[in-house]
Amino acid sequence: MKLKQLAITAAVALATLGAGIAQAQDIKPRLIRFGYGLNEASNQGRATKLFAEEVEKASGGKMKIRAIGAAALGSDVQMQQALIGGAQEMMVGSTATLVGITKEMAIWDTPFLFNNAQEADAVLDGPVGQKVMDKLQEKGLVGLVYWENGFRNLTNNKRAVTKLEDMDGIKLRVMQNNVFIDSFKTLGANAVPLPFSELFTALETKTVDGQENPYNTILSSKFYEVQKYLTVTNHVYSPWIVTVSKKYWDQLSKDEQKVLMDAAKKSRDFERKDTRAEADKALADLKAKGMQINQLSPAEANRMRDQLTRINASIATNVGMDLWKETQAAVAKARGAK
């Protein structure tokens, strides 16, 4: 009898654990694949980081990011399609890169347009930056929040930029992005549209003189080691965008988009503090490094401001008047805000 009922209790035993690991197995986490294009050590890396430690926290482990760097996934573009069409849940990427897919990205490419990171703030992350992040769900994205790249710089190996002039024949590595492409042909350089992935290989190689990106990008991504001149220019204020493709987010709850949502929040106010703090020191490191530096005087700057107006004339064109208009009076306002 004591056998029988040993017997009993161990089935029922096993079948409660039974019961209890597929029920395990049925709540498996969501994972999310989150794609960007510097390494693990960089800026955005670590932000990245930040991120998906925070989504499995909120979450509870329900939700849990697979970061994955080093442009393994392909380029900005290629990822942009993939999250359309949901092939890929998440990414982060240059805003420059998205102009192709929706138009009004453009904004952010103007030359010049911020003269700090205060300015670029306050733009970015009131009505105008997010009636244009918004225009993304057309398209099949949906963008979260805006992250910085930083202000864009000059580097090249074939002679230092001191003015306009310098710029004559210089091969340039710009993104793949028309604003960027007729900025720099308008400015004398032989503007060559790569992807970031095929960058470094092309410095090397000399397949190009030279790119422009922000300091933690040259050092984060050893540019030093192929270039020799940098060129203090700050042409551009440049910002990445964390994004979602659309299909995966109609599938999320409510609650679900909101963990997504608050952690994209607390890693955008944690990469621009990083990023600048790096930015601080990452000049110095460059120098260190043997870059030979140089500042663009403000009267050359103004001489390649002057070059550009009808670049600017033709942004306002293409991302229409009023969103035009609204950006220039945003930035007149943070200006006289300080």
Second form
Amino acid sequence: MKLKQLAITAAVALATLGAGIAQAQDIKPRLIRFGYGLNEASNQGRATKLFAEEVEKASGGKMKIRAIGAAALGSDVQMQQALIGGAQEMMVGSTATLVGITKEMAIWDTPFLFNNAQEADAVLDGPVGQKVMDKLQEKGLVGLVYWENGFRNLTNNKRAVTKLEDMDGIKLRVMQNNVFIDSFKTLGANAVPLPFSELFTALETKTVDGQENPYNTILSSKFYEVQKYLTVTNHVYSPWIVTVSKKYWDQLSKDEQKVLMDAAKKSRDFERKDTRAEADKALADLKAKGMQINQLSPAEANRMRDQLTRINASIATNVGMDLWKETQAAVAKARGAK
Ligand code: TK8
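Next up, the form predicted in complex with D-xylonic acid in place of the form predicted on its own?
Every chain and every other molecule in the complex is listed next, the one we just looked at coming first.
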């Protein structure tokens, strides 16, 4: 009798313990490390924060985003490798830095591909944008949405660039991909590929004379502290892309995947609005910070454009002629739709 009772007590205790463990596992939230390159006080940081809040809310606290900015988890390229290997779950970064992994991403680096943000939204959120994004999967990444990095503009410390010839010999940091290197070589600059995380120091120590990025980034990364001249070139529209490690994605339930996807879409809509509002007043802000800003005359803008579009043929060859044509058709459609 006594022995039987003991056995029952032990069995009950064990069962309780087991249930306790199962419950603890249920409650323990999924921790998702989400890395990005810019500061917390940037359009990238603000949208990441919103994404984190949405994920936490929609999952009832079962999924938690640990946002880590300022490239503290590494440069774009390093984080991409960590995602592929499964050592990090999520990130947002430039499509341009993905070209080494998925060559089709170079389509977005085509100079003057989009005339305005509405064309970019239509093409990126449409079938062509999806097709390029889906190419990541075979390389171990899942793309969720495109955010706006924005139209890129030129800054440097040497001289005000008012004509093509002013680019001569300027040591210009570019993103690590051949389209950017070729673009700026074509313009006469000395193009130096560098990760974004090393850029401020490179400018400060005068390892390079200049760089190109959207107004928002020139502001949030405080490039105005180390750059005197800004030339409005709008030479290319840069997207950012939110990606998930495929190894991690495949472990998630359909519901969990949907939480991430829905939150990503909300963050995209927020981010584009926020970025555009900030960009609208950024020139005045940068001027107030002491930058000397100049527009190109229409004639000089055209000369630069002519020069830059010479690399189109090589982009088309690299991404494949079919994708090139589909993209051109999608842009034409977006342009006609207005
Ligand atoms: C941030 C970069 C940045 C990009 C660059 O990690 O490298 O110049 O514009 O936004 O992805």
